[in-house]
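The data below hold one chain only, encoded as structure tokens and taken in the form predicted alone.
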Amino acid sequence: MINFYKTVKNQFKALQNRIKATLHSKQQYNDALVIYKNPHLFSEVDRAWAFWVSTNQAFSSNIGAGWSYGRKKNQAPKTTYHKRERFENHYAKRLELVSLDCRDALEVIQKRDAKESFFYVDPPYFNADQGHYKGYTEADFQRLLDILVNIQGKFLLSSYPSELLDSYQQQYEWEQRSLHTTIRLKQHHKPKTEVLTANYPLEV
């Protein structure tokens, strides 16, 4: 992300030209992953391009989650096309006032918590196939919930339903909304229910 910002600021035209010439392509996606995993071998522009491709063409925008494709006619290529055409230098403006903190999320929440704080919390789903997030356990999720119980600010938590979450939601009277989605599993799609949980009123 830091390299992406620097490249957008200092070498925008070179990066834009590279992105404009990028197709919705599994080969280019695979090439991007090679660059992403071996950054010391490539230029700043190469690495920024690889970051853009590996997020924008990945399933659910998760790096390493697999190349995303759709069953509807031209769905995925159209998505890539629109993202490619919208790539302008306002990306740099959007990042200028962002703080990047590469620490344990629980530590960040505790240190940045205040009455006016808002945390969007999207941990790996312990009760799902976690892909490259593998290793996040129910105990990790419970530690997160214990932190959220005591914060001063507001939070919005995204997860799959679970008995553990239900117990906290009922005990602390958190707001909750269910969202019905579809996830891709190899060659087929499976309906799933995601849950949004918050410690403030959620609009319908």
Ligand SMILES: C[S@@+](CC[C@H](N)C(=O)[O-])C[C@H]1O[C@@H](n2cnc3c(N)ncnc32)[C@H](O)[C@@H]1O
Second form
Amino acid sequence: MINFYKTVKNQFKALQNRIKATLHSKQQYNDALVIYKNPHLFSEVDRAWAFWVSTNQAFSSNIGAGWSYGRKKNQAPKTTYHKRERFENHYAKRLELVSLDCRDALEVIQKRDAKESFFYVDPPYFNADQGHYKGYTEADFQRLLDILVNIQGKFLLSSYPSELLDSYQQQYEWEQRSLHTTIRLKQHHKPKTEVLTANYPLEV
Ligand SMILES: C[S@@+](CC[C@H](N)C(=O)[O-])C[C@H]1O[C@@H](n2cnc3c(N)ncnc32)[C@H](O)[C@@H]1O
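Given the form predicted alone, state the structure of the form predicted together with this ligand.
Up next: the whole complex, starting with the chain shown before.
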């Protein structure tokens, strides 16, 4: 992410040209993963390009998951097309007032907590295929919930439903909204339910 930002700021044209000349392509996706996994061998532009391709062309935007493509419709190349066309300087602008921290999220939440704080919390889903986030357990999720119970600020948490979350939601009277979507598998679409949980009134 840091290299991506630096490259967007300092070598925007080179990165943009490279992205604009990238197809929705399994070969290019595979090349991007090689760069992503061996960053020390490549230039900053190569690595920024690989970051963009490996997030934007991966199944479920999950770096290292398979290359995303459709069975019936050409949705995946269309999505790549729109992302490519939208690759403009706003990426750099969006990141200008952001701080990127790199330590335990639970510590960050506690250190940044205040009455006015808002935390969008998007941990790996312990009860799902985690792809490259593999290793996040139910106990990790419970530690996160225990921190969220005590914060002064607001949080919005995304997850799949679970008994563990239900028990906290009931005990602390958190608000919830369920979003019903589908996940594309090889032969069919599997229904899935995402849950948004918050410690403040949700208006949608
Ligand atoms: C589902 S991803 C978040 C994706 C992000 N919202 C996005 O749109 O790109 C979950 C992230 O939480 C990180 N994570 C999980 N537990 C953490 C912890 N205790 N401290 C720091 N990061 C953690 C994982 O490494 C992973 O990058």
